[in-house]
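One chain comes next, on its own, written as structure tokens: the form predicted alone.
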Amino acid sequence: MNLNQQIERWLLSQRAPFTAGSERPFVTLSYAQSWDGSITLQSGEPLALSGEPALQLTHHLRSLHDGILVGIGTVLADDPRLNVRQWRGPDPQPIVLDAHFRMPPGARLCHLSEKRCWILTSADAVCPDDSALDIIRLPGDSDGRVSLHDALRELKRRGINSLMVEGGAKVITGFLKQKLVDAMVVTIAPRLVGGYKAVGDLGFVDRVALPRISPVFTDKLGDDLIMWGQVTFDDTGGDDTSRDDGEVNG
């Protein structure tokens, strides 16, 4: 068994329990870093990191989910297609955390042939009549922010049982601070980058209350090493809760 079939047994073990009485899909976090922790230079600047390995790890990822999330950011920066194309599978649904609706009309999907991109907004966001994009106006603050949980609980009612988010750092920040994640892929790539970290301040005023991966494994992919495991987070403390109000703007 190679690594791709080691990671996707594993993590539809993880699955399957959760999926059947979940108000929410289960999140998978995927993304790679340097050994430093940086996802690019700067903010807004892409940077190619993993290995023609590792990128068709992701993408044997995102055809075992029924979406992939990202933040507008993200589209900004990379312009991404979301879909399946280093290896043979399904493309998830993709879906945009948009809170302030800044997607151009020029990007890669707003022109999708098989499926039109989600995305998720807030309910007083400036939106245009497209057709090629469907819209979905969620509560939010007086800021216009996009409550997390809100956007899971409609995208399980959608039908996404299970979701990928790759990024950027605000929404990978986000999901971990709301511990809505329940199991982490990571590439990292052997590089120091110096730059914009993938985990921001997550908030937490206790050091119990972290996140925690366990089991962790490790194993190498090319020049990469990928580390995988379930997250978990303790909800025992009376104290140990995050700084943040459930809501990122994407």
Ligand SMILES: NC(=O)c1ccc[n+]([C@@H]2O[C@H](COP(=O)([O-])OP(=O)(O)OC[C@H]3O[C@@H](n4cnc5c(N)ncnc54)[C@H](OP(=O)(O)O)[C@@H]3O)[C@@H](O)[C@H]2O)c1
Second form
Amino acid sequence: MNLNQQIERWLLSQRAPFTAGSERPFVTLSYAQSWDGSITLQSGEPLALSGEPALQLTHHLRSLHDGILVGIGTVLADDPRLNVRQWRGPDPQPIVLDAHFRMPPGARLCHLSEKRCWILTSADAVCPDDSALDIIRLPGDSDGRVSLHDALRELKRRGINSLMVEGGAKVITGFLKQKLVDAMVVTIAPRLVGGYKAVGDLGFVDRVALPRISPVFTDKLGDDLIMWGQVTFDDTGGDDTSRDDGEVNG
Ligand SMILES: NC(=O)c1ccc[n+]([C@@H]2O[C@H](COP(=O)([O-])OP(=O)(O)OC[C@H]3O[C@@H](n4cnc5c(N)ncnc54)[C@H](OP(=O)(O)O)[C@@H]3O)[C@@H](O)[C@H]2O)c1
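Coords for the form predicted together with this ligand, given the form predicted alone:
Okay, now the whole complex, with that chain kicking things off.
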């Protein structure tokens, strides 16, 4: 079994028991970072980090999810299509978190032939009537952003049972902070960028409450390191120093 098949099998086994009873989709967080944890040089700038095989893995992962979500910051920086091009498989539903409707009409996501992009925006955002997008209005959180809990419930109601979250940093941090991540698949490229970090302040003050990845698996794909595993948010206490970091594969 090659690495892609291994990760696919693992991911499907993780989410099978989850999907049936849950009020929200199974969430896989997946992005590429440098060795020092940067996803780009600075926010708003694109930076290609993954090698070709890792890029193919990203497209493979996209094909395994019902939906794919990014923040508007990523749309403005990268102008992504969020579809499956470097793998054979179905396109996920593209979804953008955009509380203040900053989506540019010329963005490639506004002109997809296969699927209309869903925009998760706030109740009072001003959106054009003739938009080529499906506008979904949701309550805001205390920061004026879209409430992630409400967003996930609505996505589930619309048939999204599995969601891949690709970034950027504010969105990654938001999902982790709200404990809304089930699995992570991260590409670590052998570069040192010293730039904009994937994960910001998570607001955890108690070290035993820090999210952990267990079991964790690793392998190499081309020059990149791939790490994947289940994310747990164990805030019930316990001895953090005695924990077993789980098996390391590869
Ligand atoms: N290496 C990688 O794998 C990778 C992947 C993706 C992106 N990137 C890079 O990351 C950078 C963009 O990251 P970013 O942190 O600036 O932007 P981002 O996370 O893509 O988008 C953040 C924006 O999403 C909107 N939003 C709405 N509800 C939110 C919520 N509940 N939580 C968080 N955000 C919410 C907010 O804008 P509004 O309030 O206006 O709605 C917020 O400013 C780009 O430079 C891109 O190239 C790298």
